[in-house]
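The chain below stands alone, shown as structure tokens; this is the form predicted on its own.
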Amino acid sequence: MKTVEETPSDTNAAKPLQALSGLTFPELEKFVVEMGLPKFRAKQIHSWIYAKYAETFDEMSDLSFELREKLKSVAKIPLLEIAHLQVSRDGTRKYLFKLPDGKIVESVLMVFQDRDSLSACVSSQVGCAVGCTFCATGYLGFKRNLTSQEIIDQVMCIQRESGKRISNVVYMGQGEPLLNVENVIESIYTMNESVGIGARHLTVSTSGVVPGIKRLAQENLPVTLALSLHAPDTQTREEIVPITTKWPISELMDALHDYYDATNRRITIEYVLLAGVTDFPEQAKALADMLKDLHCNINLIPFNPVENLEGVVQYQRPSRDAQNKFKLIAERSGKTVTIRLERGTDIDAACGQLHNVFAKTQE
């Protein structure tokens, strides 16, 4: 005779399947219960989905032949799928990964041949409401948030197809994360609490958002805070980063301070260096003179031209040396100044980029 855990249950046939990967372990001990599961069942599906990456329940070697069925019957385990995925001659892999809805997101997973480490680049809107000239995910425009367990399940995603662990994650791929601000946070505790990844190994990057810079500060969390910054001016960060109309640098300038002050975590800056726009050495000097009182490091980002919606290159990248000689003039700032290394720049690599090449495919 077999027990209750053991019987499988037709009545829940009808039903969407549940998506597990992306869920805290409280959520995982919810659903094991409504099931009729003892409560420990929750802490070996847990294991099978962040610790050893499992991507369907025949894994779960530990489970018996009856529950894995039973599970299948209720729920599965990714709840994104690969849409398409890239491969860079660098190892960066890109990949589309479509929601449960039929929209797509990218993610990126980041290889460097001098580290061990990998990072992940995830989404946390489809599209993106901030509208930054020389951005391709803003051309797509704003369709919705996304959740928390869709953040999380990018991460688990890439570790079971690259069947690697990711070690730091950077929520700088679509969108703005602090317009989302409550499922970022709540995906942050995940991301520590399940996925095993240390609040100082992320990174949540924003255009200026100042109301969502304040409401992360109140989690005092350890997590890195990246501004893209983008023009030290305020008329050509208007123009660029439209959203410096509703929230002008000086008040940034002040959010910035006030986080660094709650979290005693240094800031990083990210300057995008467009030709002929934001690389100029007067710009580079007014960088340094801003900065000087920040804790901060300054990341400066080469473009990567992409093509607006009319299939037109608006920016341009500059020379070599504009950008050395931009970089030692921001170095008067006292700060550490990098150009960033580069990846993926032979697969579509900017944000936005391989999402618009996709859907024009598809049309």
Ligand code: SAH
The other form holds:
Amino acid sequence: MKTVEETPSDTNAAKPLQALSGLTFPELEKFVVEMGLPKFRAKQIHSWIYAKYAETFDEMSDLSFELREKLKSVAKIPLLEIAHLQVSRDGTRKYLFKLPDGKIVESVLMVFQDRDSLSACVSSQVGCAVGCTFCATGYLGFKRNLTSQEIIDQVMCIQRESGKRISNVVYMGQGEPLLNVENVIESIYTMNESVGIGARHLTVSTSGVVPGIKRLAQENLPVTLALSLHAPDTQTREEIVPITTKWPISELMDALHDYYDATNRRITIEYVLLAGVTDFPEQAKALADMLKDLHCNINLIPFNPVENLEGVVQYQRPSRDAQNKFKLIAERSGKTVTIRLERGTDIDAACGQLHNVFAKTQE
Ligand code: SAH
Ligand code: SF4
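Write the structure block of the form predicted together with this ligand for the protein whose form predicted on its own appears above.
Below, the chain from earlier opens the complete complex, with every other chain and molecule after it.
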């Protein structure tokens, strides 16, 4: 005799398959209940997806054949499709994901030879509205926000494809996470509760969306905030990070102090080194002065060449010597200053190089 849960049902036959990867536990529970299944099925499916990286229902060996067939008729596991995968000489893997509406985003798996832990860099939007003058995503313009499920499934797709466990996630792919703050916050909770990556292992990078910083601080999560400062003076910052006119540097600094007070998490200050624009010794000194009282680390990012829409590379990376000089002066702040080690430059997976022919031809 068939149990209730194994009774074939064709009422959902015409609907598109519901993707389960990236859903929260309560959402999975809702899904199984709506299918007329007992709640404990959600626990099994959750564990197959998040702990065992299952890609198909056939792998779920503790579910009966009939139940697996029934699930297959209404659902699938991955939400995103891997449209392309590139592997760099240094082991970095860049994934091009096709979203359910056909749009494309990118994620990067960073492998460090000297560490066991793996980091994934995820996108939070398709394109970006901020329009920083040195960033390939900025050149694309804004297309849409990603849902929390789309953010989570980037990490899950990478884990399924690589078979490796990701221990850190940085929201530094395409998009401005704090202009999609509610979905990003939801994804942070799901990273914690389902994917199994604690908030201490998450970094959200922002170009300086003050209301978003305040909103994130309200959650009181120990997430690291990275602020893309890029210039200590208003004039230069307005030129290269256009939202500076909306949220001035002084408001930004106040929001960073408040973020530290709320979360006790040291801020990461990101600073792109553009030759002849942001690498002057006076700027290094001004940077050191303005950061003295902030609990932070400073991360200098030498510019990665990207072409703008006219095919022109607008900026240049400063010489090694100039980079080191800037670092020495910035260290007068008493903070740890590092020059970012670039990953995957040969496959355009480094900071600001996240763009692709697919995205360029969309809309
Ligand atoms: N929108 C967020 C997160 C994505 S960008 C933000 O701006 O913070 C991640 C980091 O890469 C940011 O610090 C960004 O300024 C930097 N970046 C963008 N384009 C770059 C380029 N061409 N070279 C070096 N760094 C770049
Ligand atoms: Fe957007 Fe960040 Fe690129 Fe600026 S640097 S355009 S905020 S993705």
